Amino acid sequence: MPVFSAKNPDHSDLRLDTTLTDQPMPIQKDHIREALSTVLLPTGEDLVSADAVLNIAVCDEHASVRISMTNDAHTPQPPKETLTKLGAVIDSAVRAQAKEVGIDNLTLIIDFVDHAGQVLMKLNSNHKAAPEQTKTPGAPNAQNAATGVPGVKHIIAVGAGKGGVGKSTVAVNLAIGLARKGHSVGILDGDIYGPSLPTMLGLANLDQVVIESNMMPFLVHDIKAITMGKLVETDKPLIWRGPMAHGAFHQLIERTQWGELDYLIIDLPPGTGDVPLTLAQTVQLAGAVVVCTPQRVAQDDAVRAVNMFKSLGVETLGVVENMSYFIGDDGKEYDIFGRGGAQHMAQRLNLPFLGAIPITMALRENSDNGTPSNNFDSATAGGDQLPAALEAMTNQIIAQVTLATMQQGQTKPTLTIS
């Protein structure tokens, strides 16, 4: 079995004075770095040197780091009990170093990926490892084995049961109404076999910018926005199966440079298929939000998506009824679809009513012609109603993760990445 060793260097550069306070100062990603570089390899090489190191994370007391033993598909991997035992020096390493700036219970979580990013073995703190991620969509904890992504402190995914319900229009102006308010948002276009944002979001005359292999988010409508619609050729139909759909998904979490958000949201295709069981795998969530029109038939098919986000471990945060009624030009309002249906299922599931939004001339050309930030505004958006329907959604939404949050115990550390 290899022999992995620590050097023993004199850290006394990188103590922090923290004379002035009772808490301890954060741990830096440069003290984690410094740590890594005293795990040497067989080869004689340490981590660092080695390029095994592919990113760091930090937030206070809390750090993460993915390391690659591997740089092509053709060198073996080595075994797991290997893995374990590298695992138990970058721990020692790392808690050591903590332990020089004042960190005394660092949270350390450990990702050894093959060369292609896929996670081989996730350690923990303690460096056991993790539970496996199930293979199963009926696993009750897909969301054990998730991680977060880096520097994104709440992920909503947007789902129905069933496609034509207008869950890529909820999900674009929600991401927007979180803007608008002030917060940091991306969304994801996570309906690889039909997206929409490259319409909705106006990014036909845009092209993907693509940096050593890390996709570049659009910027628009004060949104960071990726889609698969801008990484194949417009009229191609998107024919996968399921593993083909998973690794499409997986790259665009993975692969995508978001930065610091607030908010990412992520707009999954309709059903229960590979997708959802991918993101519930792959990321955690704060929780779904369910969007269904007032039929019956909606009604049937968004019961069967709560289902399939509760038998993943997601919270579903709540339902949103879209086209819940037609806004005439005459202003006068028709319940076309029976307004009401989707309010009276999430009561019936005890599932929190997040808002009601109609039908309105402005908001389809609004989303035909990429302006979506127009229907906020009530000169652009046909009046008043839509604004105040997306408005109430937006805080409604904002109040559930909150308590979502306050409820799974977390304040979940906000990462940084190198």
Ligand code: ADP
The other form holds:
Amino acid sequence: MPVFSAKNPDHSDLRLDTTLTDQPMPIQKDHIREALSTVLLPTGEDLVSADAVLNIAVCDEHASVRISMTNDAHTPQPPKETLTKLGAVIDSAVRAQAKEVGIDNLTLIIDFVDHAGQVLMKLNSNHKAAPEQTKTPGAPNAQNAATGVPGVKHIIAVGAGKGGVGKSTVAVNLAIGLARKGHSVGILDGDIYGPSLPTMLGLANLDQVVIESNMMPFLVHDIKAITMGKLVETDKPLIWRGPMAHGAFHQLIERTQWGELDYLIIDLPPGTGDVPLTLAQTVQLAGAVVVCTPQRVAQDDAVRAVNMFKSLGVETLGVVENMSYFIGDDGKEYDIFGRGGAQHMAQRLNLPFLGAIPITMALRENSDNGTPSNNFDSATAGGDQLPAALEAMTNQIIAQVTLATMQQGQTKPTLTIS
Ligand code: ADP
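We have the form predicted alone; now please give the form predicted together with the named molecule.
Zooming out: every chain and molecule, the one shown earlier first.
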């Protein structure tokens, strides 16, 4: 096993004067590069002079580095144990450098890639002040033993393998369904790349209130809501690279004054990107709801989402089949996309099925008009089927959350690397 070591770094030239402010100074790429140049390879070269550092990105208290140990297809890749060991040395070198500029809780993502840029291993660590040595996927944070968000009892993520399957629609209607049962509910639009909540909840004419750098959630339809869509210009594309996405999402979670909540619903971006990873590291989730349409191609994407949650140590509470069937004006049901496809997928994966939501004009209109409460009243929902389907879904999810919470009370995840 090769031995990696760190030079004894003298950071005196980089030490910044922090006497004027209690705020940590932002960490710079050069700080990270300096730290990486203290990591020695078995050849005697350091990571920087060996041209192993392909990329460094920093944003506030988040940093990511991309390392390649080979630059052609013929050189064999180091074994995983070697990369893990090297990752630990990099982690402590970078963290020591971050401390020099007053950052104690740096989040560091280390990607080991091959010569073609394909990720071989991703290491992720966040040494936030907490009783644990490392933050672990799915592990609670010190603020609140249950969820990591003060005052919040259960956190449910709503995810999907791809966009357009109705993930936000399900998240919004789940939140309202829970509130209608008397629970206090918040919803966080974690889809920072394409936030839908401003439209779906009708937030257009409301302004975000910020008090002492804490965001006050909007109070609409008897739920509390927060969305990146009210913090940025909505018609501009939101391009977040890994660490920026991490930072933006982190702030939404940690800087919102939720008060007491029974349930916090998090509408995740589609696919398997950085945000779910950040989420799993930041809070203790009751679990994730995966939304899928019945078609085969949608199922394949949903399976990927389920596997992602698994690898993050997050339990999948079950699958919702959205756009399961169409209800025409004649009240008849039409199986446009192959009703039951997502249900079968859930069975195959041994996951609970959480309900089938029909395609209805009313659901689409109420989403576009920001009037989702109308989906729960047969007079404004185009009949009884939609309210009944939403009610059944909400009940199923409450049952699964209760079960998952009981099980989590017995076992605690211990993963440290994903
Ligand atoms: P995602 O979050 O997966 O990208 P959305 O929830 O934004 O998807 O839904 C995409 C579009 O489809 C929205 O216009 C929404 O109103 C519509 N939609 C979603 N589910 C249904 C449904 N069951 N019936 C009718 N329209 C729906």
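Residue numbers count along the first chain shown, from 1. Just so it is clear, the structure is predicted and the values come from calculations on it, not from any experiment. Basically, rigid core = biggest C-alpha set you can superpose within 1.5 Å across the two forms.
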Core-superposed comparison between these two forms, Glu45 Cα displacement 2 Å or beyond: yes
Threshold 2 Å Cα movement between these two forms at His344, rigid core reference: no
Core-superposed C-alpha of Val94 shifting 2 Å or more between these two forms: yes
